[in-house]
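Let's start with one chain on its own, the form predicted on its own, as structure tokens.
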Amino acid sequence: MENKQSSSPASFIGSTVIPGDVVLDLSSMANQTIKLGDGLREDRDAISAMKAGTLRCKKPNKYRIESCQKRYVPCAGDTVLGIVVDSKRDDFLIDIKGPALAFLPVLAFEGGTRRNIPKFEVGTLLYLRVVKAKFGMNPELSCTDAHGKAAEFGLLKDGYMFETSTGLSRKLLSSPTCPVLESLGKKLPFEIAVGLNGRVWVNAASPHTIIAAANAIMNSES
């Protein structure tokens, strides 16, 4: 059985992919720079698919599959809510739903320092930016944007966390705004935070309009 082959980039953009489907050609796309995410793998002249599911292009050429499943494939740029599990002297060990506990190192904050290392105990939640990621090596993350900002990232207290398909996350962070956080928005005041890894935080003035938002976010998926 042969695999499907792609004539141009945008073939597979939107439609369903399956595992060792060729979704594109780079020989077509000598002069560009292609980076990729979730799903794909290169082999060569060509990008192939290595789970069933939606091929989507970020512009300019960013190309991931899209699927609702519970496990995480870390990718450099993604945004992830991950739980402490353990501390040395140089960096935090970060349990993100991957394959591999990932690796917070202790300067990698805002204006970070030997002086002013932050102490997290084990159990503590943190939005956090994936900066590595390689198949067999355990990922790097900072508390930093590309520029060194701390952004919206860092400690998340309070509120409730948990957890959804990597497709729902994908989608509460879809611009324009999804509808059920649109409609939320209208009737609750709320914060949330969505990692790509499957995991959403909540937080609100009272214990029922987090309830009542998590319940809302989580109902939407089925």
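Remember, it's a predicted structure, so these values are computed and weren't measured experimentally. Rigid core (definition): largest C-alpha set, two forms, superposition within 1.5 Å. Residue numbers count along the first chain shown, from 1. What changes on going to the form predicted in complex with the partner chain:
- Comparing the forms between these two forms on their rigid core, the Cα displacement of Leu36 reaches 2 Å or more.
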Given for the second form:
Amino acid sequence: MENKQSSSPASFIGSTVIPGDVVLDLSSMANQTIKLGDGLREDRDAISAMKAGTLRCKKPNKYRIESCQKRYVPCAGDTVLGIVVDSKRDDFLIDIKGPALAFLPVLAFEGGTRRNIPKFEVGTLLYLRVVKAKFGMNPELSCTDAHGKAAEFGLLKDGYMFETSTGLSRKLLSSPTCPVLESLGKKLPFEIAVGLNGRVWVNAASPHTIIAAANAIMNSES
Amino acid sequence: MEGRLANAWRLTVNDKNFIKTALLSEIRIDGRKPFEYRKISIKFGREDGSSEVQLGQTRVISIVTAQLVQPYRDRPKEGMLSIFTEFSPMADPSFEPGRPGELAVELGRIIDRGLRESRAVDTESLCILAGKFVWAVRIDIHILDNGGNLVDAANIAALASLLTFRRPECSLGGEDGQEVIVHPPEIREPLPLMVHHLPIAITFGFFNNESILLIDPTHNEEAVMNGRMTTTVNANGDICAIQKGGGEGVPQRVIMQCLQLATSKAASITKQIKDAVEAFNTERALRKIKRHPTSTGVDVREKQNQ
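With the form predicted on its own done, generate the form predicted in complex with the partner chain in the same format.
Next comes the full complex, this chain leading.
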């Protein structure tokens, strides 16, 4: 495996890489734990890219490849919008636009016990957190944050849900606030929930506002 | 089985309620009014008789071909017109390859009825030798992308391709005048089909509430609406066909309202199709002029620029 060996990992961060590019040289970084996210693979002494996109690094040591696509690859820690497909005895089956349906355990709610299991009918929209997502396994979801509190997760009532690409949903969630949301917010009052799986939910008082906001966000990705 | 469940398109409870709520305020989720059509774009391929129509997100291709066959015994002086539909799986996750499903057959029937019963295409002019040789015109409709309202888009595509199709010219020859000689297009200019009028299909959607009525439903609206009706009318105001596909019962005055609305929409769509066909024909004629290298043709456009 010859070709490019970068002297420092920082040179590739933020730039576009294609499959096969060696993005990190492990021999120069001893005694460091690195967490690999989506799109990266360990190859003997180096980390190489498996898909085309931009290399991102989250301090202190998490690396992943970001690309804009319609399909969603479930990743632990993501917040997504899921649609209930079926309810079983121990969990709900949720569609999160990934390759497989995800499970939401019946008790994964704040103060959830066997006695107060919520009843979700098929087609209900929920705001969820991905707990576990490994290749080949069905992802596991939760309606609480890592500490067990409800924190805005759960049922989304009324409003309108539409689908976008994963790149747009990441842009909408970026900080500082995305310019589309900022300028829309100055003119229209609305509430919005963005899922990293390419689903966005908008709610407002009047249908005109909802439709204007939804179309503005959809068209912002040209 | 689970893999298929994961890939299906789903409608949430929120969307179902929102579409109906918005319609009560006379607005649709893509910002249209209830009686507004999406933007129609008609494009043609290089060959005669192929067209591609885009209606919002819906895309349909139509190809027209013709073959010399023996006519039916009870109709020896008439040519034949047949329509085949193919719902490609790339258009929608619910389309399966292979045998056409119910929706495909219904779509084919609606277009076929609009063209055949109203005698839009003159089949008698397709007869070359009575009882022996007639032209059988075949329209193949391929659905590329399902964004709702496939019937209307497919109908426009079929009409556009019929108007630009050219069949080879043939003459009778041989010793007893019973042989048909088909002239290749380079020798004799192929002839267009005789199309008397353009039957345009307009689809309506009905909901539980009688006051909600919409035209040209999108994919989401089709999943939510309770009844549909396709009326095929032409610009002269003749009603060529009506198809009501199950669902809610509808009072008579609503049907009359739909028919009146359809006639006004048909006029504008007919004009759009005719303009597109004319632009294609002009371009085709220009291409023919440029094809002859021996003639000292003057490029009219160049002269105008000087």
